[in-house]
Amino acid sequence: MTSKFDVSVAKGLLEQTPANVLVVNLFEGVKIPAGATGAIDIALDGLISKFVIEKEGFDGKFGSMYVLPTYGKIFAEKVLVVGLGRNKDFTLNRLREISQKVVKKCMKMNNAKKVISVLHGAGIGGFDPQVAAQMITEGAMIGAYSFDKYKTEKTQKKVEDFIIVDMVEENCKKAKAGVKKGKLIASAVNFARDLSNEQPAYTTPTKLAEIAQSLNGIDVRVYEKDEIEKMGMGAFLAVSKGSSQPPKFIHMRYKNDKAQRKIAIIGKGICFDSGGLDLKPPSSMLNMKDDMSAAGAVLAVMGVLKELKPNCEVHGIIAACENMPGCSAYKPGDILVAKNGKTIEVDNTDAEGRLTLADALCYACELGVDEVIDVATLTGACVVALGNTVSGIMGNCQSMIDKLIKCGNAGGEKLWQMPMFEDYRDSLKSDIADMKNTGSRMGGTQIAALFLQNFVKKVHWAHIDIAGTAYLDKKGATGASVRTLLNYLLS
């Protein structure tokens, strides 16, 4: 949670314009500045190029920085120099992360509050203004984050205005159209870290139903724990027994008279997930009130359709509960019945997420949607396949698969597609039900995969493992998936 932070544009002069730092770039190799920091070396009589480059032996390297005092000679007080990297491998991506590198930098120096900064990208590097200015803003709000919500003393410091200037009119209007775009993309984003980063306590699934009910332009409908019996989740119930907090089953829908698809985006949310009976160990368990964090998301996307107007129509799904050892608590042996009547035992009770999704899978192939992408901090073999910086990718149709990666590389998340080998599905086998909730350990994210399918029903589907992009040690959450489900909505 940041405080005052805001993305502006403004046209004139960089030298003319007052800020405490203003932020300038150099591609790898140059030695004569050109463009917007061009006029800056001419107006610090040379200082860039006669003292930084050549002195100094600034390289332009991606992502290194020197800040210079600007001795009274323009209106700001510093230049921060960035480097851009070599300009071949400069890319939208590469321009989201070095803004977001220089609003970490600028929090780190003293008295930063107002920021100004060249159209980065929109020059040699040969991208429209419009785009540059959105992966600007996306990267420099998602940079300003911070939670210390919880913190009685704000030690970090603030960058309070971050604003590109520029001389060109054209060049403005169309960069007031890309920060718009990126402030609603980062916001969502940073709107999915918050409840990720939130306590338990907070972000129970009654308070993640508030929010759903809160969000503009969308139509919301809760279910309660009776109408969910009702509607034969057993599986999703048998989950949340264990817990004092009432699921509950949040059903978000965007229209658009428009829409030209359906598309329904779910998001596991278990909000907070002890392993149940099959307690988790201390250590693994200390982050695990992340495993909402797909439903985060999805709350997030579904925040800022109405601004965005996707040419489809979205509906967002949510089966939200605890997983917790009460004395209610579900246990390993049991049948569960799911909404398409299969049966399920339960091998471990720490292989929760599956089971809430089921219902929800059930739930969203009946709405007569065309595309189901389902969400979730699924699997512990993800992480171990994949790491924490890409999510598995698996599903039924190849052609809706790349388009999901094409859009989460645009996003800068990346996704990689695991298979689904059949050979796998023989370990789910059960001698008393249709299918346990768990096999083998090996290849644990596509056996997990292989039991959502089994819930699936006429429709095209995907389903992204997001258990090591979602949150990371030390940083905390990422809002790992928004923008590539926002991207895909939008394309």
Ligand code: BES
Given for the second form:
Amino acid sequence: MTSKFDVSVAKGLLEQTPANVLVVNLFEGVKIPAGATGAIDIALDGLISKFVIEKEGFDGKFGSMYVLPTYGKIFAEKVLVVGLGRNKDFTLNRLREISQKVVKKCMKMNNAKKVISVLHGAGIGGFDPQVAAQMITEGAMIGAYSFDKYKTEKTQKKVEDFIIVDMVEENCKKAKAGVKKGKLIASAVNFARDLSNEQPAYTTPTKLAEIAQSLNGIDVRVYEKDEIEKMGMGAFLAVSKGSSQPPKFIHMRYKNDKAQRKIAIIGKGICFDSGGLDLKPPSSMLNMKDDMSAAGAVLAVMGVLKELKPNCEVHGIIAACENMPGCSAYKPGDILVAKNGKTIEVDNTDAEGRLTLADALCYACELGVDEVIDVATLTGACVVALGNTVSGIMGNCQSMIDKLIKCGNAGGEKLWQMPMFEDYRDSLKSDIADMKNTGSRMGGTQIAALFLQNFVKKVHWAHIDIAGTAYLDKKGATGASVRTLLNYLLS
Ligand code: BES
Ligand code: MN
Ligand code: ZN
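Complement to the form predicted on its own: the form predicted together with the ligand:
Zooming out: every chain and molecule, the one shown earlier first.
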């Protein structure tokens, strides 16, 4: 949680602004720095060019860093020179990444409470000051994040103020707008990370419903168990049966008078996935508090819409429950009736996400929306196929998939399309019901998507599998899909 950390913009001269650390940059191969870094080099009597570059051989490779003391030559105590890599390879994603690395580096320093920085990328980099400032802000806030709520001794060193300093009034004005947008986006990412990093005893279905009800400018309807039953959500309800935590079906709505299209975003909300009666082995269960990461992402996205004002109506939908092996748990062999009347033979109780999504998809399709996007930590197969840095995407509308991939990339989130060939469907065949909930282990990601498609009717639909990207060993929750969804809604 990053409550104390703040990013801002100040007009002024870098060399005359007091700070613990001043961040300047260097493109790869540059021997004599120009622009803001050049001005600092001169103020430091050529320390950067004659010592750091010439003597120490600092080459400006992407992500390389050099810290030097200033001994009172300028108002900042230390200068951090960061390498931006080759100018021709410089992108906005690289800029965000650099900013993240810079803050992480400062968090390892003894005293770096106040950090000031040049507006990287806006000079020789050639980017618009507003967009550059947005990337710097996103990177800094995502980099400064740590989840230390349960540490009784907070040992993590903090950066408290990160200030972009520029002497041109016009640049500052644009940068301020970029910082504002960057802050909203990064706070949504970090909000989603908090929810996914939380212990499962905290993020219960009831808690997710409470959080939905507390969001700024969002209408919320929470359906209780008896109402879920009345709506005919037999698949979702079955998954929830083994737990003492009651299920919650959460429907959030963002309205906009100028809305040109209606979009539903659905987030898988399994607050803990033990596997159910098909119990997971301990090592696979370990991180399964993260099985509500997509729900956290949807909550986070809904929470900033009032301020980001996309010109579309957005429905956020979460079917929240736990998947537990209780004495009333659903069983392999049970036959479930989904909201659209289709019957499902339970083959494996650990394929629970698709059952909850089935009913959520039916519900979303009945809202009269143009597009439905579901996001889910759905299959281990996706982790095997794409690893921890790339999410899988599938759907019934290629232009929507293409656009989501583009919006993801713009936010620094990688997506890769998996095929939905009909061949895969065979393995879902059941002898006694319309389908089984699992098929072959091979091609499991695509099979899961084909299963979901049975519950999609008359809408453009895309499905994003974030099983590999939502939660990383040691690093914890990433907020995966928040930036993809926000960029998509804002496009
Ligand atoms: N939540 C898991 C998928 C998952 C696996 C997420 C690893 C994050 C990391 C999902 O509910 C699940 O258990 N899927 C099974 C499906 C199988 C039984 C067909 C899987 O992928 O093993
Ligand atoms: Mn499961
Ligand atoms: Zn799951």
